[in-house]
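Heads up, the chain below is alone and in the form predicted on its own; it's given as structure tokens.
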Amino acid sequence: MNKKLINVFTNDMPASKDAMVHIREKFNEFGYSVTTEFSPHASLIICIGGDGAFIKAVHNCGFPDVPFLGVNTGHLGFFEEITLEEFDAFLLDYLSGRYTIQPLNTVNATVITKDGSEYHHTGLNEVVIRGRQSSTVHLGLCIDNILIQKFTGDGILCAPSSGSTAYNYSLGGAIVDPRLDSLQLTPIAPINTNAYRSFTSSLMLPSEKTIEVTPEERERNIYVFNDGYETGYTDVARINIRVSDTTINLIRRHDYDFWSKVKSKFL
């Protein structure tokens, strides 16, 4: 690790670009080198923008071990901890070690096709399984090899605790404290009639559980979305979803409190 090397990534908003100039100048004053090219040897990755910019940076950097700091120039800013107005004061805290590290769990989907090929997708917020063009999809759902249900609806979402406040929340899923190791399964527009019986609320599972999704034979096209990144498949045999061993380390203020954040952003 190069303790004096900082990576900075930003979206294209004018406010974010202005913030990058200021942040670069402040770190230069303390003898740091700042680059917009990812280096696994950097001591810190700064993401400037909103939560979308943060997610993009995490994916573009390949879910690295390097800790992240979010500077919010967007709207919600749930991952983005610091505003530009707060940055100078926070920088002094950072240099003196007055901060905490919040580990964020990720979720992994392993797609196994009928020819035995495997494809892996990692999401910080969620992994979503859908059918073609958001048409009704029919899926067998198992938890640790036990068939729980034959689901019919628009699809399912699986989120680690750190992703519970994203798409999962808009679907009516539970907000989960990220200090809990859990995997949440949330239905998307489930069909619950005399013909189809689909669960209509989220299921909360321990993080060591594995969800197995088996498309019915009629399902020729299955789409996997990890944090909005779409990949289409044909001839899917099954998809195994679990909490990944990969974590993202997010720098927080020394007095950060998750539920205060929830209150300020949602309630």
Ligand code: NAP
Contents of the next structure:
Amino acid sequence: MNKKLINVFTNDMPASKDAMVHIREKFNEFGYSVTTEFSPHASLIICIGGDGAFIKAVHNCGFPDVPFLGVNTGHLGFFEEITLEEFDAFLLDYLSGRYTIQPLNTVNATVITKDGSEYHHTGLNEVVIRGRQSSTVHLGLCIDNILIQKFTGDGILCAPSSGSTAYNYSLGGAIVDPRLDSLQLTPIAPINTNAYRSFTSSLMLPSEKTIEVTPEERERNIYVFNDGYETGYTDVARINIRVSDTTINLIRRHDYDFWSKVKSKFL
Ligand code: NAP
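Would you mind generating the form predicted together with this ligand now that we have the form predicted on its own?
Now the full complex is given, and it begins with the chain already shown.
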């Protein structure tokens, strides 16, 4: 690791680009090099923007070990820890080691096609399985090889605890403290009638469980969305979803408290 090398990524907002200039100058004052090209040897990745910019940087960098610091320039900024106005004071804390690291679990979906090929999709917020456009999808759902139900609806979402406040929350899923190692399965518009019986609430599973999704034979088109990145398949045999071994490290203030953050952003 090169302790004096910092990566900085920003979205296209003018305020973010201005913030980038300021952050670069401040780090240069302390003898750090700042680059906008990802280096796995950097000691820190700074992400300027909102949660969307942070998620994009995590994907573009390939879910690295290097810790991230989010600087919020508008939007919600749930993953972001500071604003630009707070940056100079926080920089002194960072340089003196006065901060905490929040580990964020990720979720992995392995798609196994009918010819036996495997494709992996990792999400920080979630993995979503849906059918084509707005058509209903029929999915067998197993938890550790036990068939739980045949689901019918728009689809299912699987979130590690760190993604519980994103799309999962909008679907009525539970907000989960990221210190709990869990995998949450949340239905998207489940059909619960005399014709179909689908669960209508989220299921909370321990992180070592595997969810196996088996599309019914009639399902030709299955789409996997990991943090909004879409991949379409026409020949899915099954999809295994579980909490991944990959963890993202997020820099937080020394007195960071998850529930205070929830209160300030949601209530
Ligand atoms: P996006 O515009 O990047 O994000 C949509 C909203 O979700 C933004 O306000 C974003 O915050 C916020 N957000 C993202 N991750 C969050 C988290 N972990 N906790 C709390 N809020 C969070 O949308 P996108 O590019 O389509 O997809 C990225 C993410 O958006 C997906 O991973 C999914 O979770 C979420 N999404 C939500 C819905 C929904 O709620 N109905 C639908 C589709 C996708 P910022 O404003 O700070 O960027």
